[in-house]
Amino acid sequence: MAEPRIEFHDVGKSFGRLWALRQVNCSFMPGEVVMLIGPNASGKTTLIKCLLGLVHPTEGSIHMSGMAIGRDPSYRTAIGYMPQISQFPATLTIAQLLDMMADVRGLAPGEPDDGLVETLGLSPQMDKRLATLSGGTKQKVSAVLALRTRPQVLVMDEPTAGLDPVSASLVLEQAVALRNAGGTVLITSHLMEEVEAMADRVAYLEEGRLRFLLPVQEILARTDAKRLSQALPRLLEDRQLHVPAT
């Protein structure tokens, strides 16, 4: 059996007296897409930030490929991150940004996979300054940055927000291709139908706790529903539900 790619062990994160995460235990495997969902302020963003090293757990530990994540950020070279809202240097062009990030990652010329640049129609816009781009075009640039290094782990926070339907489909197809090549993909999205077809498991957070982490088909079978949008409310009616996160 494959070893977990990512492991959370009793992870908690507090901001003063407020606990954003409490006793989170779960693992994410190579070759799977996990959909992270939950109400606003449920802990999804904090969980992602802990994984990325943007904040550090107050208690517990996180392991990636068997190694504990500490304050050395070198492990992040194996992670591609597509935030919901990207903050780019306004005066750079798309081409300059891609070159700069390749240098930061220590990539050799020709090493980055920039096929998505062409696929998303960015090639004619490479000399445009980032400050002049529409929100949708910035999302495309963010997708390219997240995927061009062929990461072991891909984290996507509302990845299709602002994208047209064709571009959204192309970006999600790239995520599936990464999963099929053995990558681990974590996606937060409010559009369950959009991601349902590609998700292997669903992690539901509520008030900072992981309430369950289950395969999509098991959720549907438990609730006798055909769609996640129907199944989740039924599943959550059981306030005693707590399925071990495996």
Given for the second form:
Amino acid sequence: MAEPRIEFHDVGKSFGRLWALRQVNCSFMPGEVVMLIGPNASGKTTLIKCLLGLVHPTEGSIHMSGMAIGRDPSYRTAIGYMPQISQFPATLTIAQLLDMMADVRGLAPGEPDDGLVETLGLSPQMDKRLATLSGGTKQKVSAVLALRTRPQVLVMDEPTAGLDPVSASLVLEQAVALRNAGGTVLITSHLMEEVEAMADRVAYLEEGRLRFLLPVQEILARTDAKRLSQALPRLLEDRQLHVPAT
Amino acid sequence: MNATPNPVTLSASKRNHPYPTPNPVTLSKPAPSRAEGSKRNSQPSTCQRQAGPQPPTSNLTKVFKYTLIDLARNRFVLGYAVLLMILTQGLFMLEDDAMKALLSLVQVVLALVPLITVIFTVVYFYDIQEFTQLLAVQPITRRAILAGQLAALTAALLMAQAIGLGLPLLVHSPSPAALVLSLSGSGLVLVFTAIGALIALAQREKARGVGMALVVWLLFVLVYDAVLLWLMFAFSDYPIEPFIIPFAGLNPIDLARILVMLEIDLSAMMGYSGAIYRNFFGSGMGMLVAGLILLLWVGLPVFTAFRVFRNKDL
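What does the same protein look like in the form predicted in complex with the partner chain, given that the last one was the form predicted on its own?
Shown next: the complete complex, the earlier chain at its head.
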């Protein structure tokens, strides 16, 4: 059996008195898409920020490919991240931004896979300043940045928010393709259709606690439902439910 | 209408997709050089096999370069340069005596430069918050990110000042006093960029950060002078000389003013304290101490800003 790519051991995070995450234990495998869902302020974004090193856990540890992540940033070479809100330096052009990020990752010109630039229709806009782009176009740029290095781990925070249907579909297809090639994909989403379409497993967070991390098929089977949107409320009715996350 | 692709299509897409295998990365391996990167170019699927973190200085330079490109086109920076040029040029055109114009300019520079620098630094750091987040998820240290951004911001403001203030001074009054004014202005840019960065990093809310920057500026420009004046009157019967010099060091703007006034030889205008300042800061040792105090005013906020940024949840 494959080793987990990402492991959370008793991870907790408090902001002052408020605990955004409590005793999160879970692991994510290579070749799977895990959708992180839960109500607003349930800790989804904090969880992925802990993995990305943006937020320092108050307790517990996170391992990637068997190694504990700390302040050494080298593990992030293997991570692609698409944030919920994309803001870039206003006067840089798309081309300059892509060059900068390739530069920061130590890639030679031509090394990153920029086929996605073409696919998402960004080619004619490469010399446009980022301040002049619409929110959706900025999201496309963000998607290119996250996917172009073909990372082992792809983290997407509400990736389709603000994207047009075609672009949203293209971005999600790329994520699925990455999963099929052995990557680990973590996505936060509020859209049940999106979750149902993509997820291999679903992680549900509530008040900072991981209530369950289950394969989609198991959720459907347990609740005798055909759709996740029907299954989740039934599953959550069982207040005792706290499935150990593996 | 939902944008989500057909569930069946996506679920079924576990078939072999023409997508290259994700780059396997050995976490502990050192960064490859660019030349090595080029050699690997023929194997795109493994292009990152040996990719790792770049040396901090190298990443610092990259962040510096692109931040400076961004700032070079920033309207505020360009506007700052133009404003300084109009003010400097205008004062020299209005006054027949270049020294009088220089004196007026001292007051303008010592009030305006800290205000614009601290406010712009605070606003800029808030504006690039999301981008800083994006940089922080790259294999790059936070130290390199902050150092690159801070260096670029300082360089941009110094360049704007060199164009807006330095050039007209060179044309109208190429004197040691003008040089000291330029250098003092540059020193203030360094100090208030550092203070602005610290405020922006320590305070999460933009409005509060800007408010705090204004308060800091008011403290240095108005409140400090008022307190100093009150203290000198209140304790005029006591020997306060030993306290005047250290007190000057508490305000970088006042320190800069003293240095310029001494160079223009108008310390007499500063009365009793002017004589004390002349005795101390007029000497080589005094200048050295003044320089060191200004360095401290830069170093302390920068050091604290790095500590805050290192532990900050972004």
